[in-house]
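Taking the form predicted in complex with its partner chain, here's one chain by itself in structure tokens.
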Amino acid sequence: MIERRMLLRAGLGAAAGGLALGRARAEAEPYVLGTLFPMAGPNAEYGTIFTEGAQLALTHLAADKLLSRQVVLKAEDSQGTPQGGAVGMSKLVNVDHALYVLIGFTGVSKAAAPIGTRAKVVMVNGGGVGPDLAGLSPYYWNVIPLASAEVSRIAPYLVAKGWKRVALIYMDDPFGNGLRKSMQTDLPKAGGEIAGLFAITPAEQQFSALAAKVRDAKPDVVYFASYGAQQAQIIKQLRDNGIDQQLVTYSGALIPSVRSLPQAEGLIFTVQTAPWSATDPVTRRFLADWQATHKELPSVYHQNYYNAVRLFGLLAHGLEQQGKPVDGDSLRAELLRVRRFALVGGEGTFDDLGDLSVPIDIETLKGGQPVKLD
């Protein structure tokens, strides 16, 4: 069950504070698991992605009746902001106790990491790529790569290409900062250049005059990392403005907005490896039940919030058998000591910080079609 609460637009975020309705615990004691996506604002789109696919894996607990108590789920809207992120996050903590938290989003993890943290309540991303989300906290695990291990895919192959110097746009937020930084490790590492470096805010619309100076650059390659739709204005732009080289970017791209654009041809981007092939029994079955009511194929957010609930699933059943209390601590020892699972996408290992790896696909976008590179 989905308890919606509603918060409203990112200006009026602060006088917000906490407008949404608020219902103390409900029944007897179920588990409670809390949703921090963006439910509202203009990256509402990935809300309601996330929760489609934990809301698919409750179904399947409930199903197996692997645990003794219900699971519920509260949802608060981050409104993928910072502040939208602490404020949610401490209504989900101080009222309604929620003791696994889903979240996405970079600044919104960091922003909600600490009051996680404090009240010793698990988070786990699915959605976020920023670099600096591997141990962000004890309780802060990841199910999804994290654009650090994109970009260490992405260098070799730019430079293999010919592709030395690389001009670099990037968010000034702690998702594009961190990007950077990995950047600037990783390129030099696999023999490439920074030909530039170019902050942007998440405001920014025009960008003629950031194409002159990254034409001024004289790049062999042009990476950017911003989110949502401003990708597709900076595609745009940097095309109508003379920037001929080849643009390359992140997972992020992977939106409508984006892959409908028509000078979006032939970008390159990284991705998690999508194993909609694998035939273990757990990514059948998600697979089958999913395109019995969607008609289509998942995208890997679905599979990650998928697997941070079916996680959940699993280390509480593991707790309750050994009659310990289900709890942030338990709940990271739990996990520490069993660190292989059945998931989607075949069995996952996480390592110490609690980040379960994946591979990465290079992949470009044909007619608006993904298509495998390397």
Partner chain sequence: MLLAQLLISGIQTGLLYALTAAGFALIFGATRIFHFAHGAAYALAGYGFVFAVRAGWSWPLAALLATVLAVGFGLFMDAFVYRPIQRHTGSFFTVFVAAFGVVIVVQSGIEIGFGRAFVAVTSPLTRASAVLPGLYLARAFWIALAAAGVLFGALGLFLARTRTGIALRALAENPDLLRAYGLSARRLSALAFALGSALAVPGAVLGAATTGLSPSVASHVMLVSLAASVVGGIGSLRGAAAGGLVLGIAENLVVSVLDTQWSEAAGFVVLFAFILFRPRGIFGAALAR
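Complement to the form predicted in complex with its partner chain: the form predicted alone:
Chain alone follows, minus partners and molecules.
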């Protein structure tokens, strides 16, 4: 179990000889990075996955001696809720004095962003996909494609397969409502139609009645937009209650509890392109060190949070080389100045909003493993 508070040290704290005592003490202060992930409850799988990617990047930063100071990582449990996001972000900003926070989940992000923005703390998202996370704040950056991009990718595919009538099951929260709006826009553009809209709550676990409503809508395909342990219940109960249409979803389903579910066999989903065949040294090192420990391929969530920490290291290194302070404003200015960085997956380019351009695949589950379709 990942402890609620964890301290991971990376890099090498150093002070140049001949500096005044006060300056030496200031330079010895560590860079504080924070994580705001769900660490317990039905969404804890995500917190574990997100943290594992960040931990490997910290190990590599330390080995490379990229920075002149230690990097201290402090964690707060967002609980996967807006309230938890606000409380955790306040703690990271006001008590821990984090200058860079790794964050996930749409509702958590929207609650935390105003707090981080007022304090000029950079927030990097590698797991939340709500369409309105783009441009959420000048200090809020995305290293993951948002749901609007995933929907625009899947809608033409569904229509081309002859699945024009789509029943949409969606979480009644900022993430789910954002995805619903994207589907209501992009599906008709592709020549399809919404066969039915079915809202669910984050705490809901019984879907037999929902299955009956979906069946009555007579869709060609069923798309669901949920997250965490609830996804497995949706899949199982839809299948157990006679829904035999193709099931489709977004990248949030790539967690062990879904992949190991027999009823999830054949599930179709969109996901950012996995770069495991890339030959650049950053990707090769990440993949080799990950597999040496875990004996399996990483997920794109591992990739995203590795990249989020690596990005901090590259930005802070650049600022140190220029003799500039490392804070929210200088990190943002450096991101917009450089734009292109060597990350897992190859060279990544950030736009004016601080969003990383990422290609998207359509895949299916076969024997619990993702297999590319298109």
